[in-house]
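Next up is one chain by itself, shown in structure tokens, the form predicted on its own.
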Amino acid sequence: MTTFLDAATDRLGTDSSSQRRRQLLELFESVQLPTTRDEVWRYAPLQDFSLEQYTLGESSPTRDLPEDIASTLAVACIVIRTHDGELREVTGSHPGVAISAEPTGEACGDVTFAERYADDAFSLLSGAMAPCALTIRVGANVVLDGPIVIVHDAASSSVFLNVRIDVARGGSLQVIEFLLGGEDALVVPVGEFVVNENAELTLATYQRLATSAWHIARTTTLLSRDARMRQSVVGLGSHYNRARNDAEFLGTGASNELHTTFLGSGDQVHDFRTHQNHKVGRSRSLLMSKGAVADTARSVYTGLIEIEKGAGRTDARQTNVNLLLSEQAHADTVPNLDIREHDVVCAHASSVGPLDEMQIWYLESRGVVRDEAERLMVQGFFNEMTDSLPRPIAALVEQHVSDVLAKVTR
């Protein structure tokens, strides 16, 4: 680790503007990288990971977008492009919306960056090494007439991204986010979202990095009174794809819908983690995690609904459904409830299994050949998740799923 840390220390330098980032790097060094002895990392293929595999690259030119991504930009009100975590381009504008590159590591809510991620080595490293925090602020009662599209391009060996979105009281925003590139790279995004009183944020993230990438992401959403968050996370790329998505309910009437989905092939590992922390009553969370693994791919789901004492009349539910498309594929599912209040509605469910042979037989009895029957069933399995996505992303995900399914072995 010495070589990477030395390069990171040199990159930050000694000027006063980097003081907070140097402190985060020192915290990262003290926390150290996780091992499979840590409960929250025991399913990760950390035996294949070494920070020394990666370097801190120099700035490079912005690359052309893939045609299918470029075609989605027509629906955007504003287009933002980042390159290796650096804000490169903002196209378009809207009254009441401010977009800027700000220092990383600043507090979100009442908790400092260092405190919030005190035991999360990768988030600390991202806070230290990201070139900036891409910050989007939406003013009070501002409603955009189209989505903001963010395209992150990972071209270097190690890429650190920070994104912050703050929607003021009564505001409404839809964001579509793409993660591209990442050949043989380590990509570590950290997202922090503040949704204020009676505001609404819809965020759809489509991660389609190269299958040689390591993608380790974390998001935190803070929800005030009557705030509404609708988040979709799609992970189809990366060798190891880890996404942790947290929500803190700070005001009554707050609600959070989270949909996560994945399709694993080859030797991919998809690792989704969620924490819905209901700190006040009369709040609502609905989580659906659904995906499939083929070949020798694996998936992991670990979800926690936490309801604190006094958070009565809370309604919180989580569901995890895993489809096994080969005998060698494997899925682990660990839904958890931590309830310290009586007057609540709370539920969790999970399932792991192959395609239903009776349903395949039914389709075959109607003249559908087996391969086509399996393809139709898998696409139907994903429809529930793609239906929750903005249409520009849904069409891309549906095509990507179809392309992967055509190549997998069953």
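A quick note: this is a predicted structure, and the numbers were derived from the prediction, not measured. Residue numbers count along the first chain shown, from 1. Rigid core: the largest C-alpha set superposing within 1.5 Å between the two forms. Compared with the form predicted together with the partner chain:
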Second form
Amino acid sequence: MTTFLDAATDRLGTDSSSQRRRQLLELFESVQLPTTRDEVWRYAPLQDFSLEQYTLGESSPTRDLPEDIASTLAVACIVIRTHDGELREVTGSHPGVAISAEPTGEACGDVTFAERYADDAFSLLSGAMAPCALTIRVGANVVLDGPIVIVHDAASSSVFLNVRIDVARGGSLQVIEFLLGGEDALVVPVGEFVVNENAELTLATYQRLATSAWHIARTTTLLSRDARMRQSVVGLGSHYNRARNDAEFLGTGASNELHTTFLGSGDQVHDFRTHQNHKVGRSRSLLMSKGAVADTARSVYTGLIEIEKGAGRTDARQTNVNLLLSEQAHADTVPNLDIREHDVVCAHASSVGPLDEMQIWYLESRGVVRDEAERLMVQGFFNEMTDSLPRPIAALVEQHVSDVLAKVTR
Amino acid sequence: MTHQLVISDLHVSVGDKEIIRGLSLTVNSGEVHAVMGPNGSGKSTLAHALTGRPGYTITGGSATLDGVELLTMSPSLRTREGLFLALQQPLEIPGVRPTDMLVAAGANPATVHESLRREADFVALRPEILERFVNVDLSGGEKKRAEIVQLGVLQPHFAILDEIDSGLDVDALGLVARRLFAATSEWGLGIIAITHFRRLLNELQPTTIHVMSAGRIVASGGPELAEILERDGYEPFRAQ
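Could I have the structure of this protein in the form predicted together with the partner chain, to go alongside the form predicted on its own above?
So here's everything in the complex, that chain up top.
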């Protein structure tokens, strides 16, 4: 019987660019898939997971965009479409912006792909199997008039997706990213973002894959001096939704604002991980993770703030708020601090609980019936997050949240 | 059309402790009743129990509005029947906008913005405050005024004001009291005003003043009662 790995090996060519892929695949094989005995995977329903459930699909035609997403494209400066990780279409252009399909597995910063993901089987597999690394380069001091919208469609049974964004000194870019499709699929995106001196990247990712998908995503942001990253990650789709979002502060004055939002229903599992690694001083991270679980859904948030020796006057804050919408829903929150410097400001707060009975009563005492009061409050809980999203995506997320809430049992 | 709120032999417990012990009070449209009394006499409990706050158990008696029993209804239905509570400490509801809340509470979506602005104007509240989330980041005094704005938009038959005067400066207190007094003739609002201070009553011109002690009304009278209370304190009225 041919295993997934045999098929993957067969698929790789023999040319020079395949050499690196082959090496990543070999590493993947030696690292092996994680189990729930691994601390960082202990909350994942890995007992239901096997690579053999998935196949490496054949190329299929680009599909029509859903209407709601198509309607948001008018604001875009450039629209990029990928299909099963393959760059299919680029519409529009901007001086100083280059978009290309490049080989996967390249080094990012001073660290090779194989080193960075040495113990991360899924990212290694993604680097080995992604058709290309979709690469966006923004030149020095280039400021775009509108966002770049990327629509990733996952049509095949297993989809490996690599995205790299590099904003040169003084450049400024906003990216809106959609993840669609994913019926019964394994979808493994790896994103690497390099924000150079005094440059700015705003990235909003809206994952709405089918609820049968396994989505295992990882992003890494490297921030130079005075670089600014504002990242929003919205996870509403997938059966298992894992999003690991890391930031490395390599230059003083760098800042990272990260907002993650999820709404779990049915038997979804949302697994958010963050690592803010302050390697130098006067850097700032602000992290807000907020989500709700209904039905029998589960969520876990694991956040690590690391402040290295010498990274004085760093300001790092993380907040994790979890709303339980049913008695069967469950949320875990695991904030971690690793601080090796004295002169820093570091704060973390987390909470898990149902809607506040007194707040419900307050709305009822205005004449709002209980169900409606709860709906308003849950919608309000998400409003606080969608308020920080770029406008075109905020309306879609609000609608999606409202549709899901209408279906969940309380 | 006039309405009548009748509270009769009400008993309320919080936990194992009986706080309200047989209280009766009748209020008609357009009337202003002030309820005064020392700390711990049960004034706020009366307000909260009537509006169904969790943790307050009605152990006896009734409260009817135009003959319809309120105490078996959910909190929202009581309000929709026409009994509104303006809280001493209004709660913050992050993420929920006042207009959405008021529409969900039955306000007309077509006119809610306009009436919000008009009511905000009455109590000198900056209208942009009402574009924010309900009570979030408002000062204590602004929250009190926001309660009166909600009341003005929803136009209930009766309002219980739970120490609406505490935390308001003299000017704001005057504006709030004048708005409420105007409402008594504008749509016949009947008021039960729980207060410690005579100041509110100067503007609100109560028809009746009640003194509460140990969970009962121990004395009722005209405005002259407020003067006696100010002179002699609550001690002469203390329940046995």
